[in-house]
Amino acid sequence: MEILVAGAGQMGSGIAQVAAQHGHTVLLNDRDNDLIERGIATIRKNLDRGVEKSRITQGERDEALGAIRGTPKIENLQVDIAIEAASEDFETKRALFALLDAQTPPHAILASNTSSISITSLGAATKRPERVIGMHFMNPVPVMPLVEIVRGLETSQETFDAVHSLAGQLEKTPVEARDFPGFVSNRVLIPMINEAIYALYEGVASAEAIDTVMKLGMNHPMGPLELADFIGLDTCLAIMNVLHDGFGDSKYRPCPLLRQYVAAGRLGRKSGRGFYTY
């Protein structure tokens, strides 16, 4: 199967890396070919270290790097389904959606991996939203079971079937969810997060006891404001954006905190400050 993945950040690159793994040929898209070869180069350590580990042999790891090839356009693409990674933004993706439905086959399949925005919504940007679909993928791609799937409004048996049974091939857990803002993963992991935050914006216990407290005490592998800063806080706090709009309920108003930490540009790992250092 020909796959495009737009977008070659940590989401994209490691979607990239999957599907190549398990003998598909990988377009990986993004704006310009440093990003592009930004996300190779994060795909080439982590085979790497699967050599290194012995969970691939180098031929594995030379023949799944081998089927993924970069390119900064999308034009004219001849694939069976385009898988989309860009920020989660509303409007990025709406724009998206409509150069993949103008550039892709009319057979294939447009998925978003959106973790909490409408898949009916932007179905409505294509001239084939019975082909577009919610496909999930939790991070690190490469070691996270899960793949969310989520029908549009419009998304035909026939387009859940294929996605369904490609996850599986993928070697990932489908899980099916309806069309509601955060489906089902971050309409629980999110406001679990933007909660730890209020406690820790109320002075309740610092950074770190709250997330020992989640971890020994709830047993999560990772506190929730460690958490947040590995998924990125400006993607959680435009998840909560999303389900505060989305369900017009004040229970999920983002911290103020969050708020103030987003626009001071501390969003965790990725810029080496959360509500830790790095």
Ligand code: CAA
Second form
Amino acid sequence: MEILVAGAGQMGSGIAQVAAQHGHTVLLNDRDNDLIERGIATIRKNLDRGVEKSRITQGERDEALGAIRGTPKIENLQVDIAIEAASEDFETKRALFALLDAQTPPHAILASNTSSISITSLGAATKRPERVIGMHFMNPVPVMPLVEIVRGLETSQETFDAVHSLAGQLEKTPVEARDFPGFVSNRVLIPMINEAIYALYEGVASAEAIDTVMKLGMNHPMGPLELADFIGLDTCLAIMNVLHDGFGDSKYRPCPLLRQYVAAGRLGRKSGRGFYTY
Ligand code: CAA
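Having seen the form predicted alone, I'd like the form predicted together with the ligand now, please.
Every component of the complex follows; first up is the chain already shown.
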């Protein structure tokens, strides 16, 4: 398949890498060539590590890299599917979906990697809502086996079947969810993280103690505060706000400490400081 990945950040580059390693031709798009180059550099690094660890051969590495081309423009693209992995902002995604609708062939599926934005609303920004769907990969994409497939109100069975089969071909396990705030993954995960932040805020235990309880007591690979830093505190706050607005239920109120850290620019790993210093 010809796949467009719109957004060359952490998620987009991971999706492009996995698609290229499974025999697809990938067009990687972002606002400018520097951002695309950065995405391709991450992919190269991951593939080189794969060769070092004997998970893939040098030939497979070269073939995957050769299957990825960068494009700063979304214009008359002959692709079968576009997977959008832009920043988690409704206006950005809405505009991108309208553009993808105009610049891809009518048969193309438009998928979003959004972690919480309504697929139904993104569908409404296009003239093909039956071909709009959520394809939510987890971070780090090359490692995590799940893809949450989200049906918008108008998503057709044909679109669902095509994306379900693509996820399987990418060696991911597809799980179906309906289009309600946070889907399944973030409806369960982010309130847990928010509760851990409340425990810290109320002085129940230190950050290290909270994370140790969840790692050693519940076998989580990362504690919730370490995971929040990994996801990005701004993203965690944005998702809590989507849950709070979408359900109108006070149980989803973001912890004041989370708001304060985001206001201070402590966004986690990407800014060098969150609950921990990097
Ligand atoms: N890209 C590619 N490969 C990566 C990677 C990355 N960014 N990070 C780690 N890996 C690979 C490593 O190469 C390593 O493979 P080898 O052992 O074969 O070398 C393997 O993953 C394990 O990595 P490490 O030994 O460095 O570290 P680890 O054992 O602590 O595992 C982890 C790292 C896989 C990230 C693990 O800590 C983990 O599973 N954490 C939880 C991740 C999680 O919950 N993700 C979901 C986040 S929520 C989300 O994505 C949805 C959302 O909408 C917010």
